[in-house]
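A single chain comes next, written as C-alpha coordinates; it is the form predicted on its own.
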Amino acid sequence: MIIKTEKEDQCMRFAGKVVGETLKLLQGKVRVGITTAELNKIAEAYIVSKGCKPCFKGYDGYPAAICTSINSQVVHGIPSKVALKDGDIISIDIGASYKGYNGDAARTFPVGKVSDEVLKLIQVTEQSFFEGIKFLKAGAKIGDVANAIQVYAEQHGFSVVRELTGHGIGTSVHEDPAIPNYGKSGTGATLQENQAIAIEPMINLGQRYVFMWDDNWTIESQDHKPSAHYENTVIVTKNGCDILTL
(Lines of atoms letter the chains of each structure in order from A and count residues from 1; the text may use other names and numbers.)
(Lines give C-alpha, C1' and ligand atoms only; values in the text may rest on other atoms or scores of the structure.)
(Ligands and ions follow the chains in the order given, each with its own letter.)
Protein backbone atom coordinates (compact mmCIF):
# COMPACT_ATOMS: atom_id res chain seq x y z
CA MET A 1 0.00 0.00 0.00
CA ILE A 2 1.34 3.42 -0.96
CA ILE A 3 0.89 6.17 1.64
CA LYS A 4 0.67 9.65 0.13
CA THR A 5 2.87 12.57 1.20
CA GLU A 6 1.41 16.06 1.69
CA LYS A 7 2.60 17.18 -1.77
CA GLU A 8 1.16 14.06 -3.41
CA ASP A 9 -2.06 14.56 -1.49
CA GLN A 10 -2.39 18.11 -2.89
CA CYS A 11 -1.88 16.91 -6.47
CA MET A 12 -4.46 14.16 -6.02
CA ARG A 13 -6.96 16.59 -4.54
CA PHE A 14 -6.66 18.83 -7.60
CA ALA A 15 -6.96 15.89 -10.01
CA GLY A 16 -10.01 14.71 -8.08
CA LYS A 17 -11.57 18.16 -8.17
CA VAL A 18 -11.22 18.27 -11.97
CA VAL A 19 -12.78 14.81 -12.31
CA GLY A 20 -15.74 15.88 -10.17
CA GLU A 21 -16.18 19.06 -12.19
CA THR A 22 -16.06 17.13 -15.46
CA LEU A 23 -18.74 14.72 -14.29
CA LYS A 24 -20.92 17.65 -13.25
CA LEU A 25 -20.38 19.24 -16.66
CA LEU A 26 -21.38 16.05 -18.48
CA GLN A 27 -24.43 15.58 -16.27
CA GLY A 28 -25.75 18.80 -17.79
CA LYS A 29 -24.97 17.57 -21.31
CA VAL A 30 -26.60 14.13 -21.08
CA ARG A 31 -29.78 14.27 -23.17
CA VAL A 32 -31.68 12.36 -25.82
CA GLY A 33 -29.78 12.48 -29.11
CA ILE A 34 -26.27 13.29 -27.91
CA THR A 35 -23.63 10.70 -28.82
CA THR A 36 -21.14 9.21 -26.42
CA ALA A 37 -18.36 10.46 -28.74
CA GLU A 38 -19.63 14.02 -28.21
CA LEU A 39 -19.57 13.52 -24.44
CA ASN A 40 -16.02 12.22 -24.71
CA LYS A 41 -14.94 15.29 -26.69
CA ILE A 42 -16.47 17.67 -24.13
CA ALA A 43 -14.82 15.84 -21.23
CA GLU A 44 -11.37 15.71 -22.79
CA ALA A 45 -11.44 19.42 -23.67
CA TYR A 46 -12.42 20.36 -20.12
CA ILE A 47 -9.79 18.14 -18.47
CA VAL A 48 -7.04 19.58 -20.68
CA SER A 49 -8.26 23.15 -20.07
CA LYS A 50 -7.58 22.62 -16.36
CA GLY A 51 -3.97 21.59 -16.91
CA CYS A 52 -4.65 17.88 -16.51
CA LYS A 53 -4.42 14.86 -18.76
CA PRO A 54 -7.21 12.31 -19.39
CA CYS A 55 -5.43 9.37 -17.80
CA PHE A 56 -7.69 6.69 -19.31
CA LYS A 57 -6.64 7.64 -22.85
CA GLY A 58 -3.94 5.22 -23.93
CA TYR A 59 -4.15 3.22 -20.69
CA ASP A 60 -3.47 -0.36 -21.82
CA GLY A 61 -4.49 0.86 -25.28
CA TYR A 62 -7.86 2.32 -24.27
CA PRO A 63 -8.84 4.72 -27.09
CA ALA A 64 -10.85 7.45 -25.34
CA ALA A 65 -10.75 9.96 -22.48
CA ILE A 66 -13.80 8.54 -20.68
CA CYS A 67 -15.79 5.32 -20.44
CA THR A 68 -19.44 5.47 -21.48
CA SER A 69 -21.51 2.40 -20.58
CA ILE A 70 -25.17 2.33 -21.64
CA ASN A 71 -27.96 0.33 -19.99
CA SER A 72 -26.72 -3.26 -19.43
CA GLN A 73 -23.10 -2.28 -20.04
CA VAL A 74 -21.48 -2.33 -16.59
CA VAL A 75 -18.18 -0.52 -17.25
CA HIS A 76 -15.56 0.33 -19.89
CA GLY A 77 -17.93 1.12 -22.75
CA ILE A 78 -16.03 2.91 -25.52
CA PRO A 79 -17.44 6.26 -26.77
CA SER A 80 -18.86 6.05 -30.28
CA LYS A 81 -21.43 7.52 -32.67
CA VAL A 82 -24.21 5.81 -30.70
CA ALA A 83 -26.82 8.40 -29.65
CA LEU A 84 -28.60 8.25 -26.31
CA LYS A 85 -32.32 7.44 -26.36
CA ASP A 86 -35.17 8.29 -24.03
CA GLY A 87 -35.24 5.75 -21.21
CA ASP A 88 -31.53 4.89 -21.41
CA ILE A 89 -29.13 5.14 -18.52
CA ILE A 90 -25.45 5.93 -19.01
CA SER A 91 -22.56 5.28 -16.66
CA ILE A 92 -19.70 7.72 -17.22
CA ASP A 93 -16.28 6.93 -15.73
CA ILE A 94 -13.61 9.64 -15.82
CA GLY A 95 -9.94 9.81 -14.86
CA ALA A 96 -7.68 12.87 -14.82
CA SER A 97 -3.98 13.16 -14.03
CA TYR A 98 -2.31 16.26 -12.53
CA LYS A 99 1.49 16.31 -12.28
CA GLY A 100 1.42 12.51 -12.54
CA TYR A 101 -1.24 11.93 -9.87
CA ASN A 102 -4.66 10.57 -10.71
CA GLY A 103 -8.28 11.05 -9.77
CA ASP A 104 -11.01 8.61 -10.79
CA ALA A 105 -14.81 8.70 -10.41
CA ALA A 106 -18.01 7.53 -12.07
CA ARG A 107 -21.72 8.33 -12.06
CA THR A 108 -24.81 6.83 -13.69
CA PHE A 109 -27.27 9.29 -15.22
CA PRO A 110 -30.82 8.76 -16.52
CA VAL A 111 -31.64 9.88 -20.07
CA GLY A 112 -35.11 11.36 -20.37
CA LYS A 113 -37.70 9.36 -18.46
CA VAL A 114 -36.58 6.03 -17.04
CA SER A 115 -38.59 3.42 -15.16
CA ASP A 116 -38.97 3.67 -11.39
CA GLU A 117 -37.15 0.35 -11.02
CA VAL A 118 -34.09 1.61 -12.93
CA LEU A 119 -34.13 4.94 -11.09
CA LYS A 120 -34.07 3.01 -7.82
CA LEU A 121 -31.07 1.01 -9.12
CA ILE A 122 -29.16 4.26 -9.71
CA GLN A 123 -30.08 5.61 -6.28
CA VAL A 124 -29.21 2.42 -4.41
CA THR A 125 -25.88 2.13 -6.23
CA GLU A 126 -24.94 5.66 -5.17
CA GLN A 127 -26.09 5.17 -1.60
CA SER A 128 -24.21 1.86 -1.33
CA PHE A 129 -21.00 3.86 -1.74
CA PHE A 130 -21.96 6.09 1.19
CA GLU A 131 -22.99 3.08 3.28
CA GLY A 132 -19.54 1.62 2.63
CA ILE A 133 -17.57 4.70 3.66
CA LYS A 134 -19.40 4.82 7.00
CA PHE A 135 -16.95 2.08 7.98
CA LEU A 136 -13.92 3.68 6.34
CA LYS A 137 -11.11 5.03 8.54
CA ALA A 138 -7.51 4.27 9.39
CA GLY A 139 -7.40 0.81 10.98
CA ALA A 140 -10.55 -0.46 9.27
CA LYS A 141 -10.46 -3.64 7.23
CA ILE A 142 -11.30 -3.62 3.53
CA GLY A 143 -13.95 -6.23 4.29
CA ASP A 144 -15.76 -3.76 6.57
CA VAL A 145 -16.36 -1.40 3.65
CA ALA A 146 -17.05 -4.18 1.14
CA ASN A 147 -19.60 -5.91 3.36
CA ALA A 148 -21.55 -2.70 3.96
CA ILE A 149 -21.84 -2.10 0.21
CA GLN A 150 -22.99 -5.66 -0.45
CA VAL A 151 -25.52 -5.77 2.37
CA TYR A 152 -27.14 -2.49 1.36
CA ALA A 153 -27.40 -3.37 -2.34
CA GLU A 154 -28.73 -6.87 -1.73
CA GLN A 155 -31.23 -5.68 0.87
CA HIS A 156 -32.81 -3.67 -1.93
CA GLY A 157 -33.02 -6.66 -4.26
CA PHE A 158 -30.03 -5.92 -6.48
CA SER A 159 -26.83 -7.90 -7.12
CA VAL A 160 -23.18 -6.95 -6.76
CA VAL A 161 -20.72 -7.54 -9.61
CA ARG A 162 -17.81 -9.53 -8.19
CA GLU A 163 -15.35 -9.75 -11.08
CA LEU A 164 -14.58 -6.01 -10.89
CA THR A 165 -13.38 -4.03 -7.89
CA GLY A 166 -12.28 -0.66 -6.64
CA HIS A 167 -8.57 -0.07 -6.18
CA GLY A 168 -5.73 1.95 -4.79
CA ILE A 169 -4.82 5.03 -6.82
CA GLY A 170 -1.91 7.44 -7.07
CA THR A 171 0.75 7.74 -9.76
CA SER A 172 -1.00 4.80 -11.41
CA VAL A 173 -4.74 4.73 -12.04
CA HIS A 174 -4.85 1.25 -10.52
CA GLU A 175 -2.69 0.37 -7.51
CA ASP A 176 -2.99 -2.14 -4.69
CA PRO A 177 -5.11 -2.95 -2.83
CA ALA A 178 -8.21 -4.22 -4.62
CA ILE A 179 -11.42 -2.96 -2.97
CA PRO A 180 -14.24 -5.46 -3.62
CA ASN A 181 -17.90 -4.51 -3.28
CA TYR A 182 -18.72 -7.71 -1.42
CA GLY A 183 -17.11 -9.58 1.43
CA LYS A 184 -17.00 -10.33 5.14
CA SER A 185 -16.52 -7.73 7.86
CA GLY A 186 -13.21 -7.95 9.71
CA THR A 187 -11.35 -9.49 6.77
CA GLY A 188 -8.86 -8.16 4.24
CA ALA A 189 -6.00 -5.70 4.51
CA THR A 190 -5.98 -2.93 7.10
CA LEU A 191 -6.46 0.55 5.64
CA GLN A 192 -3.99 3.23 6.67
CA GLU A 193 -4.13 6.99 7.15
CA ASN A 194 -3.32 9.01 3.97
CA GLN A 195 -3.93 6.02 1.74
CA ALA A 196 -5.77 6.88 -1.50
CA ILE A 197 -8.37 4.45 -2.83
CA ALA A 198 -11.18 4.44 -5.39
CA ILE A 199 -14.38 2.81 -4.14
CA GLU A 200 -16.82 1.93 -6.91
CA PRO A 201 -19.95 -0.14 -6.46
CA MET A 202 -21.13 -1.78 -9.70
CA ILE A 203 -24.66 -3.02 -9.12
CA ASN A 204 -26.93 -5.03 -11.43
CA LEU A 205 -30.71 -5.01 -11.65
CA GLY A 206 -30.69 -8.73 -12.43
CA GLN A 207 -28.06 -11.36 -11.67
CA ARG A 208 -24.47 -10.44 -10.81
CA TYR A 209 -22.85 -12.28 -13.72
CA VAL A 210 -21.07 -10.39 -16.50
CA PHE A 211 -19.20 -10.99 -19.75
CA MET A 212 -16.69 -9.08 -21.89
CA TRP A 213 -17.31 -7.96 -25.45
CA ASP A 214 -14.99 -8.84 -28.30
CA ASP A 215 -13.53 -5.31 -28.06
CA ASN A 216 -11.73 -6.56 -24.90
CA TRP A 217 -13.06 -3.58 -22.92
CA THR A 218 -16.83 -3.40 -22.60
CA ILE A 219 -18.29 -5.43 -19.72
CA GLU A 220 -22.01 -6.23 -19.85
CA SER A 221 -24.45 -7.99 -17.55
CA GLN A 222 -24.93 -11.56 -18.67
CA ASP A 223 -28.74 -11.32 -18.54
CA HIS A 224 -28.67 -7.94 -20.37
CA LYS A 225 -30.47 -6.17 -17.53
CA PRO A 226 -29.43 -2.62 -16.54
CA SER A 227 -26.37 -1.95 -14.42
CA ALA A 228 -25.31 1.17 -12.49
CA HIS A 229 -21.90 2.44 -11.37
CA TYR A 230 -20.90 4.99 -8.73
CA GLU A 231 -17.29 5.80 -7.82
CA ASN A 232 -15.22 8.32 -5.91
CA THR A 233 -11.54 8.68 -5.07
CA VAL A 234 -11.02 9.09 -1.34
CA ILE A 235 -8.16 9.68 1.08
CA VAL A 236 -8.34 7.62 4.27
CA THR A 237 -8.16 9.76 7.42
CA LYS A 238 -7.83 8.96 11.11
CA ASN A 239 -11.58 9.07 11.68
CA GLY A 240 -13.06 8.60 8.20
CA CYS A 241 -12.18 9.78 4.72
CA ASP A 242 -12.03 12.83 2.46
CA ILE A 243 -13.88 12.45 -0.84
CA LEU A 244 -11.81 14.09 -3.59
CA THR A 245 -14.14 13.73 -6.58
CA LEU A 246 -17.39 15.33 -5.46
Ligand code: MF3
Second form
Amino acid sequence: MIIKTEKEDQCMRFAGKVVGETLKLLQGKVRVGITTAELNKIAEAYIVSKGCKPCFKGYDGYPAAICTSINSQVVHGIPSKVALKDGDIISIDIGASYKGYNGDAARTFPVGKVSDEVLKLIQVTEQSFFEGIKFLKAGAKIGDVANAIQVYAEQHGFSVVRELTGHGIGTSVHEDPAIPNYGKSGTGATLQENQAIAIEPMINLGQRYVFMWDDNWTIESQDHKPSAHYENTVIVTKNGCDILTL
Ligand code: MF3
Ligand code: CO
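Okay, that one was the form predicted on its own. Can I see the form predicted together with the ligand too?
So here's everything in the complex, that chain up top.
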Protein backbone atom coordinates (compact mmCIF):
# COMPACT_ATOMS: atom_id res chain seq x y z
CA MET A 1 0.00 0.00 0.00
CA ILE A 2 1.10 3.52 -0.70
CA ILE A 3 -0.10 5.51 2.30
CA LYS A 4 -2.03 8.54 1.10
CA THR A 5 -4.08 9.80 4.04
CA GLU A 6 -3.41 10.74 7.65
CA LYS A 7 -5.88 8.06 8.74
CA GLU A 8 -4.05 5.31 6.84
CA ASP A 9 -0.76 6.50 8.30
CA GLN A 10 -2.06 6.57 11.88
CA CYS A 11 -3.72 3.16 11.62
CA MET A 12 -0.63 1.52 10.09
CA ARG A 13 1.57 3.02 12.80
CA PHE A 14 -0.76 1.92 15.59
CA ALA A 15 -1.02 -1.65 14.25
CA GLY A 16 2.77 -1.75 13.96
CA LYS A 17 3.23 -0.42 17.49
CA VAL A 18 0.95 -3.11 18.92
CA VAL A 19 2.84 -5.83 17.05
CA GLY A 20 6.15 -4.51 18.44
CA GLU A 21 4.73 -4.40 21.97
CA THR A 22 3.38 -7.94 21.66
CA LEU A 23 6.81 -9.21 20.58
CA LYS A 24 8.40 -7.52 23.61
CA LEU A 25 5.76 -9.04 25.89
CA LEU A 26 6.43 -12.53 24.53
CA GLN A 27 10.20 -12.05 24.71
CA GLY A 28 9.72 -11.75 28.48
CA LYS A 29 7.64 -14.96 28.57
CA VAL A 30 9.97 -17.18 26.56
CA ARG A 31 11.55 -19.68 28.96
CA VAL A 32 12.09 -23.42 29.39
CA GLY A 33 8.74 -25.19 29.89
CA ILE A 34 6.32 -22.69 28.36
CA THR A 35 4.29 -24.07 25.45
CA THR A 36 3.83 -22.31 22.14
CA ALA A 37 0.05 -22.47 22.68
CA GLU A 38 0.52 -20.47 25.89
CA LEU A 39 2.56 -17.86 24.00
CA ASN A 40 -0.20 -17.70 21.38
CA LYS A 41 -2.85 -17.10 24.02
CA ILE A 42 -0.87 -14.30 25.70
CA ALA A 43 -0.29 -12.60 22.33
CA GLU A 44 -3.91 -12.83 21.23
CA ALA A 45 -5.19 -11.40 24.54
CA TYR A 46 -2.76 -8.47 24.33
CA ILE A 47 -3.61 -7.66 20.69
CA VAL A 48 -7.35 -7.74 21.43
CA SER A 49 -6.86 -5.61 24.59
CA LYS A 50 -5.42 -2.87 22.35
CA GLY A 51 -8.46 -2.81 20.07
CA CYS A 52 -6.67 -4.75 17.33
CA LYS A 53 -7.33 -8.08 15.64
CA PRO A 54 -4.84 -10.96 15.33
CA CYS A 55 -4.80 -10.78 11.53
CA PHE A 56 -3.03 -14.11 10.92
CA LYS A 57 -5.98 -15.99 12.46
CA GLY A 58 -8.14 -17.26 9.61
CA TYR A 59 -5.71 -15.96 6.96
CA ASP A 60 -5.89 -18.70 4.29
CA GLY A 61 -7.32 -20.82 7.12
CA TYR A 62 -4.33 -20.32 9.45
CA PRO A 63 -5.51 -21.62 12.85
CA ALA A 64 -3.71 -19.36 15.39
CA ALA A 65 -2.91 -15.73 16.21
CA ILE A 66 0.87 -16.08 15.86
CA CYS A 67 3.43 -18.34 14.22
CA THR A 68 5.92 -20.16 16.46
CA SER A 69 8.79 -21.90 14.68
CA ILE A 70 11.29 -23.89 16.77
CA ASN A 71 14.92 -24.67 15.81
CA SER A 72 14.97 -25.99 12.22
CA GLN A 73 11.45 -24.70 11.58
CA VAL A 74 11.88 -21.61 9.41
CA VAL A 75 8.45 -19.94 9.56
CA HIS A 76 4.71 -20.61 9.94
CA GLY A 77 4.98 -23.14 12.77
CA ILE A 78 1.58 -23.59 14.43
CA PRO A 79 1.37 -23.08 18.22
CA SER A 80 0.80 -26.36 20.06
CA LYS A 81 1.28 -28.18 23.38
CA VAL A 82 4.99 -28.50 22.64
CA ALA A 83 7.04 -26.92 25.45
CA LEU A 84 10.27 -25.00 24.88
CA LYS A 85 13.45 -26.80 25.97
CA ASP A 86 16.84 -25.55 27.09
CA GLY A 87 18.96 -24.78 24.02
CA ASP A 88 16.02 -24.26 21.64
CA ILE A 89 15.53 -21.16 19.55
CA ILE A 90 12.03 -19.92 18.77
CA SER A 91 10.97 -17.61 15.96
CA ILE A 92 7.79 -15.72 16.80
CA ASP A 93 5.89 -13.99 14.00
CA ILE A 94 3.00 -11.70 14.93
CA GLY A 95 0.37 -9.81 12.96
CA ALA A 96 -2.20 -7.31 14.21
CA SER A 97 -4.67 -5.16 12.33
CA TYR A 98 -6.20 -1.88 13.49
CA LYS A 99 -9.31 -0.67 11.65
CA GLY A 100 -8.32 -2.99 8.81
CA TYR A 101 -4.67 -1.87 8.55
CA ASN A 102 -2.03 -4.53 9.19
CA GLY A 103 1.30 -4.76 10.99
CA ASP A 104 3.60 -7.81 10.74
CA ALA A 105 6.90 -8.55 12.49
CA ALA A 106 9.03 -11.43 13.75
CA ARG A 107 11.97 -12.11 16.08
CA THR A 108 14.01 -15.18 17.00
CA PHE A 109 14.75 -15.71 20.71
CA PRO A 110 17.10 -18.16 22.44
CA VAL A 111 15.67 -20.42 25.18
CA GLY A 112 18.07 -21.04 28.07
CA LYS A 113 21.63 -21.78 26.99
CA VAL A 114 22.12 -21.75 23.21
CA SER A 115 25.38 -22.51 21.39
CA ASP A 116 27.53 -19.58 20.23
CA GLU A 117 27.07 -20.61 16.61
CA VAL A 118 23.28 -20.45 16.88
CA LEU A 119 23.40 -17.14 18.80
CA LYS A 120 25.48 -15.80 15.91
CA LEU A 121 22.81 -16.99 13.46
CA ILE A 122 20.19 -15.00 15.38
CA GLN A 123 22.38 -11.87 15.47
CA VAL A 124 23.37 -12.05 11.80
CA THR A 125 19.72 -12.53 10.78
CA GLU A 126 18.70 -9.42 12.73
CA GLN A 127 21.64 -7.39 11.42
CA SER A 128 20.91 -8.50 7.82
CA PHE A 129 17.60 -6.64 8.06
CA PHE A 130 19.46 -3.47 9.12
CA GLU A 131 22.05 -3.95 6.36
CA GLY A 132 19.16 -4.19 3.88
CA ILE A 133 17.41 -1.02 5.02
CA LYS A 134 20.66 0.97 4.69
CA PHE A 135 19.77 0.95 0.98
CA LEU A 136 16.06 1.63 1.47
CA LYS A 137 14.58 5.00 0.44
CA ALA A 138 12.14 6.32 -2.15
CA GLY A 139 13.60 5.54 -5.57
CA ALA A 140 15.66 2.53 -4.43
CA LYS A 141 15.19 -0.79 -6.22
CA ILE A 142 14.00 -3.86 -4.36
CA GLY A 143 17.19 -5.60 -5.52
CA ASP A 144 19.33 -3.03 -3.68
CA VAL A 145 17.81 -4.05 -0.33
CA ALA A 146 17.67 -7.75 -1.23
CA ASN A 147 21.31 -7.88 -2.29
CA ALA A 148 22.54 -6.22 0.90
CA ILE A 149 20.68 -8.80 3.02
CA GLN A 150 22.06 -11.70 0.98
CA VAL A 151 25.66 -10.45 0.94
CA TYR A 152 25.70 -9.89 4.71
CA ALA A 153 24.18 -13.28 5.57
CA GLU A 154 26.39 -15.21 3.16
CA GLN A 155 29.55 -13.36 4.27
CA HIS A 156 28.91 -14.86 7.69
CA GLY A 157 28.62 -18.36 6.23
CA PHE A 158 24.83 -18.66 6.45
CA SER A 159 22.30 -19.15 3.65
CA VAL A 160 19.20 -17.25 2.56
CA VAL A 161 15.84 -19.00 2.21
CA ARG A 162 14.49 -18.16 -1.26
CA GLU A 163 11.07 -19.77 -1.32
CA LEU A 164 9.56 -17.12 0.99
CA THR A 165 9.88 -13.36 0.80
CA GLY A 166 8.90 -10.10 2.43
CA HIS A 167 5.95 -8.29 0.94
CA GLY A 168 3.90 -5.16 0.59
CA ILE A 169 1.44 -4.66 3.45
CA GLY A 170 -1.59 -2.47 4.08
CA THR A 171 -5.25 -3.42 4.09
CA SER A 172 -4.01 -6.98 3.42
CA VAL A 173 -1.18 -8.70 5.31
CA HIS A 174 0.43 -9.74 2.05
CA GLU A 175 0.38 -7.34 -0.89
CA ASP A 176 2.60 -6.82 -3.91
CA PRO A 177 5.48 -6.42 -4.35
CA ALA A 178 7.41 -9.47 -3.11
CA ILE A 179 10.57 -8.40 -1.25
CA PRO A 180 13.09 -11.23 -1.64
CA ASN A 181 16.12 -11.54 0.62
CA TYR A 182 18.51 -12.27 -2.24
CA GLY A 183 19.10 -10.73 -5.66
CA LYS A 184 21.07 -8.24 -7.71
CA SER A 185 21.46 -4.55 -6.91
CA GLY A 186 19.78 -2.24 -9.38
CA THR A 187 17.11 -4.77 -10.36
CA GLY A 188 13.42 -5.13 -9.52
CA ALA A 189 10.66 -2.61 -8.88
CA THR A 190 11.31 0.90 -7.60
CA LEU A 191 10.19 1.58 -4.02
CA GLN A 192 8.06 4.65 -3.51
CA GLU A 193 7.69 7.27 -0.81
CA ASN A 194 5.00 6.24 1.75
CA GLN A 195 5.00 2.62 0.56
CA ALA A 196 4.40 0.13 3.40
CA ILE A 197 6.43 -3.07 3.18
CA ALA A 198 7.47 -5.95 5.44
CA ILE A 199 11.11 -6.98 5.14
CA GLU A 200 11.81 -10.40 6.64
CA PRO A 201 15.08 -12.25 6.19
CA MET A 202 14.86 -16.00 6.90
CA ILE A 203 18.40 -17.28 7.33
CA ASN A 204 19.57 -20.90 7.65
CA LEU A 205 22.64 -22.12 9.52
CA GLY A 206 23.17 -24.85 6.91
CA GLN A 207 21.87 -25.07 3.36
CA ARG A 208 19.15 -22.78 2.05
CA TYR A 209 16.69 -25.52 1.08
CA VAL A 210 13.36 -25.94 2.85
CA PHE A 211 10.30 -28.22 2.80
CA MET A 212 6.71 -27.94 3.99
CA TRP A 213 5.14 -30.21 6.58
CA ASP A 214 1.98 -32.20 6.00
CA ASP A 215 0.13 -29.56 8.06
CA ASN A 216 0.51 -27.36 4.94
CA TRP A 217 1.98 -24.54 7.04
CA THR A 218 5.21 -25.33 8.85
CA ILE A 219 8.32 -24.66 6.74
CA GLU A 220 11.50 -26.46 7.90
CA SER A 221 15.09 -26.49 6.69
CA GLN A 222 15.76 -29.57 4.58
CA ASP A 223 18.97 -30.38 6.47
CA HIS A 224 17.16 -29.90 9.85
CA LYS A 225 19.71 -27.29 10.92
CA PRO A 226 18.53 -24.17 12.81
CA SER A 227 16.91 -21.23 11.05
CA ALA A 228 16.26 -17.66 12.24
CA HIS A 229 13.75 -14.98 11.20
CA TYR A 230 13.67 -11.21 11.72
CA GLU A 231 10.94 -8.98 10.32
CA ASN A 232 9.63 -5.44 10.61
CA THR A 233 6.91 -3.48 8.86
CA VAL A 234 8.36 -0.22 7.54
CA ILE A 235 7.20 2.86 5.64
CA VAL A 236 9.56 4.05 2.88
CA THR A 237 10.50 7.74 3.22
CA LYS A 238 12.40 10.22 1.03
CA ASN A 239 15.71 9.46 2.72
CA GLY A 240 15.19 6.05 4.36
CA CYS A 241 12.35 4.39 6.20
CA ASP A 242 10.34 4.48 9.42
CA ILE A 243 10.25 1.15 11.25
CA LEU A 244 6.76 0.65 12.73
CA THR A 245 7.24 -2.55 14.74
CA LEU A 246 10.36 -2.05 16.89
N1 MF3 B 1 4.67 -12.85 8.66
C2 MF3 B 1 4.13 -13.97 7.97
C3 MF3 B 1 4.49 -13.87 6.53
O4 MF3 B 1 4.67 -12.78 6.05
C5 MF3 B 1 2.68 -14.00 8.08
C6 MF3 B 1 2.16 -15.32 8.25
S7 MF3 B 1 0.59 -15.30 7.67
C8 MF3 B 1 -0.19 -16.63 8.33
O9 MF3 B 1 4.58 -14.86 5.85
F10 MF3 B 1 -0.79 -17.17 7.33
F11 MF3 B 1 0.63 -17.42 8.90
F12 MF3 B 1 -1.02 -16.21 9.15
CO1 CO C 1 5.52 -10.96 6.74
